[in-house]
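So this first bit is one chain, no partners, the form predicted alone, shown in structure tokens.
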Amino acid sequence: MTDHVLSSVENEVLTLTFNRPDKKNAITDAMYKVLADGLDQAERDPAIRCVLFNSSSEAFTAGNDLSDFAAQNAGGDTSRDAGERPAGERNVTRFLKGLARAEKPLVAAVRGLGVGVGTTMLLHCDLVFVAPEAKLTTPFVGLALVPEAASSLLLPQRVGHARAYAMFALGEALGGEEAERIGVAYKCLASDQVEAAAKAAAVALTKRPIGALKVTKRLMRDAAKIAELMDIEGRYFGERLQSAEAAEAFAAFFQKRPADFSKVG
């Protein structure tokens, strides 16, 4: 268990905040635990009706935390997690397949800092609130990676071909107003509003018919070609972990200088 990510219950609503301040929320392997623990919970507890995702401070989430991403990965073993299960059960991925088979709405809230699944695991959301100065980043061309939690075919369909490829490929941030016109955000809000409004909604939510809700979401997105998706996607993340590119980039940001992919790939 951590503090970093805080779990509560109330009017029926399961709040997963973000609490990691001095690490602008960087995501941990403990971190993906309490939060795809915290979706298990949810599809399970008739008592739960709707998840919000939030954060305790400006910065929604840098993404994965570096330093224990390559700790996880040591050697390029991408076959175990820290407590020695097979790749299909890391934390990282029981969340993501959590948000590709979450029935129940999810709602988010994001007043800042959104990197990688920071951005990613917004279009698994039905309901995402953002502030103006949100910047919603998805760099993992940059890492010598590739797009992860189904974001190759969720974020083209949302802002199409040439926006999804810039935003990937070439590291382009999508702002909070941005983001509401395109469609990654259902309401772009005052920072101080978002909060607030999320809560509102996600209590809204609670009190329309489940059953209906989650037929309606069945209908509009195929949670089994999404999860399937994800597993192909793995496989390639994998694949480019063990890359002389990626060798290069994390080399380069643990160095604090500019990649130099000149003379790899």
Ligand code: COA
Given for the second form:
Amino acid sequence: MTDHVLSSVENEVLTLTFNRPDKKNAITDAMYKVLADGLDQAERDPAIRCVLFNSSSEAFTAGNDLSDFAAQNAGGDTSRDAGERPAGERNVTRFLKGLARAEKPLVAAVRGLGVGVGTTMLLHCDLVFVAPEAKLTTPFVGLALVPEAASSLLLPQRVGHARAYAMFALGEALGGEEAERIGVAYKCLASDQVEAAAKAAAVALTKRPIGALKVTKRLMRDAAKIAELMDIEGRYFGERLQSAEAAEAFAAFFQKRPADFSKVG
Ligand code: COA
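Having seen the form predicted alone, could you now give me the structure of the form predicted together with ligand COA?
In what comes next, the whole complex appears, and the chain from above leads the way.
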């Protein structure tokens, strides 16, 4: 159990709070486990009627921990917590599928950085509150990876092909105000209001008829298609993780230098 994601239930809202500020809330396997378990619990437990994603520091999350990616590239998968789930699904996959499957409302409070899955998970949230300082990026290609979490479908749907491509391929960022304008976020508010507004919205959702909420969500998104696409993306992502290009990208990050892809491919 890690305290890098805090989990608490209050007023019928399960709040999952990223809490690894020294690493900008980069997500490890242990953190994905808490997130995935939380989503499972929320779906099963009638005392939970809404899930809120939050962060204890300004950064929402810097996405997947790149040390875990680098270990997978090198063939040593640190995320396989032997004994806990010997033949089980990876926790990141459990989390992504949990997002795809979620029937109860998901709300997010994003005050700062959302990188990679820190942005793509928002495409599964029903109400996203952001601050003007929010900076949403999906820099998969720069890491020699490919989009995940069904973002190859969901991001172009929201922002159009050209903008989505620039975000995936060039790592272009989306700021909070623009995120609201183009429909990635519900509301852009001053940073010190984001958390309170997201909490109030989550509590308001708990008062709505849950049956109607669930069917509304089912009608608004094709969960089966999203899950199927996640599987396809996951296969490419796994291949890309093993590539020489990815090895260069991860080494460059930890050596704090620009990546040089001219000699790999
Ligand atoms: N995985 C592992 N460690 C990470 C991380 C990640 N995704 N993101 C940040 N960190 C670590 C940094 O290595 C640094 O650790 P250190 O203090 O031991 O050197 C610490 O968090 C602070 O990050 P730093 O880069 O100094 O902060 P910054 O404000 O200058 O930049 C980011 C923040 C998020 C823009 C930058 O860290 C970054 O690009 N991270 C990688 C994001 C990423 O590619 N995620 C995967 C997407 S699929």
